[in-house]
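Here we start with a single chain on its own, the form predicted on its own, put down as structure tokens.
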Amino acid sequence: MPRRLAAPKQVIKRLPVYLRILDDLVRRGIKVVSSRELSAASGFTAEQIRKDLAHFGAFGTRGTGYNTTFLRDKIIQIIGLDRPTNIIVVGAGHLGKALTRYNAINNPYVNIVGVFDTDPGTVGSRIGSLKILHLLKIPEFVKRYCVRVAIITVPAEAAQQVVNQVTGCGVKAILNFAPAQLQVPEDVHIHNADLTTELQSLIYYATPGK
């Protein structure tokens, strides 16, 4: 199956969506899911994941619904997960340490094999069976491990310096989680995640009278 075609981004940001719910169903020996359930899962109308599912191809059969192996197998091939992608995290802050060692844990598909900061009372601790290197070190390990994914907690001021560096070094996507808009080349993907912001959205609707 060819991979990575030219599907609109939010499509992309709901296959892990399906990944996550497919993975969940493999687990419990379920063997067969319809466009129905999958959206009783997820939150999208059937229509929804069955137009997302078409950029790649047909996977079900009308009536009988999805084949849950199946469909999760050739999701993980689409998004890239059928092999492993080395990532490392600039930031060993709080942020940075927690990100490390949950998807360490959690995520199977995702394999961080560096952490990066600067503060010398930092460099040298360890998360679990990583060891926290200096920043200066990123060009060397970017090359030696063939990292392409960057996850960057560093504070908003030192945020595009790091994503300089790093997208200096081949990087050519990043999870940002520092609150700033960061300039990057045309050739490099960047999805922001503002905690800050994306809480203060949440309060509006736990406000009296709202």
Second form
There are 2 protein chains.
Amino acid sequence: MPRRLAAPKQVIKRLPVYLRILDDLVRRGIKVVSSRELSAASGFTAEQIRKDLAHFGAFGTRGTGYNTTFLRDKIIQIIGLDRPTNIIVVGAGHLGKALTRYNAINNPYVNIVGVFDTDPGTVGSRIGSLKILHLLKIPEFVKRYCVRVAIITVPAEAAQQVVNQVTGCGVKAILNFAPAQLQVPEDVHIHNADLTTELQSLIYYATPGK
Amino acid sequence: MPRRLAAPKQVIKRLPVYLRILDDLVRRGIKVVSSRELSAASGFTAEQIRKDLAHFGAFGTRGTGYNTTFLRDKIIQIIGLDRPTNIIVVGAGHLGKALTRYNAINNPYVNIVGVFDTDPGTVGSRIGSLKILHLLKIPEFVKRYCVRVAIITVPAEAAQQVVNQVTGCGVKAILNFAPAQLQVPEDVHIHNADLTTELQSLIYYATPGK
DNA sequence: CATTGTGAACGGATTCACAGCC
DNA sequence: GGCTGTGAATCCGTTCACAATG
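Could you output the structure for the form predicted in complex with the DNA, given that the previous block was the form predicted on its own?
Shown next: the complete complex, the earlier chain at its head.
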């Protein structure tokens, strides 16, 4: 029985990587995998992988390794992907549209159920089968579909207001692409994925003087 | 004189945040800022900000704070943004195109100088003023423009091959959007910004059972 | 006297080493 | 014999407390 204790943030960031590797192993018909093999596939150390999993239970067999299907299903449960997760995208510019399409193709566990914008020229058009709605529709929509995760791709100036709006109606986790440091309530998690800062910090490592 | 000692990765990730805040303060004509004010604007603690900056020198004035313009210019130097940085985007799908446009608008310090793809229907078309080139042109291009940073937005199956190609001709830092764990040489930095894993780890925090 | 810069204390995550088990 | 699970040791970044100083 997985104990849902507070696991370190870094552990939580690695679980989806394990999940992807296990998905691939299961697809290839491989039944058992050792922490050493997972290490080779993920780049994390074998000890770290074992410790990570130990936060949630003992899923392996000593002398043998981990049953791939069993471990995959456990990780799905731990992350909370065993129930369908509905998320919304706020901001339907080029980036918002691209992320929506990208996710539909690449993420088997997560459904984008709504895309929102304010631009009258954008509202009403479609991304795949999704119609872009006005931001004013967010509260009603979030409640109807029990949305708890939002992706924000609006301009920096509008981002804080959008955050206030979505956290106000039940969203508990935000993936923020706007180049801004945003304030969120205590119980809301936000992850900044701003391309600008990401690229700038990479440049530090690429500069000739090491 | 900034000592270019090894600074923790986490410090390097915060520098661009400080830079953005300082850019804004300078634009608003504010001459001096304290670590406490930077803390309020960034969400990091004042002590942490002072320690971060101390890795590179003593840039403040005791009793007063930091000169905004001076500190901004120092951070630009430390990151390596004082010389123009040319980067390329490999993969001109929806995401690659969106990131290219996004960066042109939002990142004053970084120029995307080339975009590459293999699809015959895509090669030859344009994103803004940039013509999309075939991947075969990468080596020549990277050398001509001294490119040391690449953004990768190709499908997962093609990502490792692209990494091998670009690291083979001088690229030292990679921002990877493909859902894959990639192998890079010792001296190359890679940062994974895969939407799939990012979203999945957020879902852990959004699940009702905390 | 407010604020920086920093050694010391703290805490948390990773690594090590090995006991436990198939 | 081989691999997992885990307490102990280690490492590293953050926080604390205060000395230094314009």
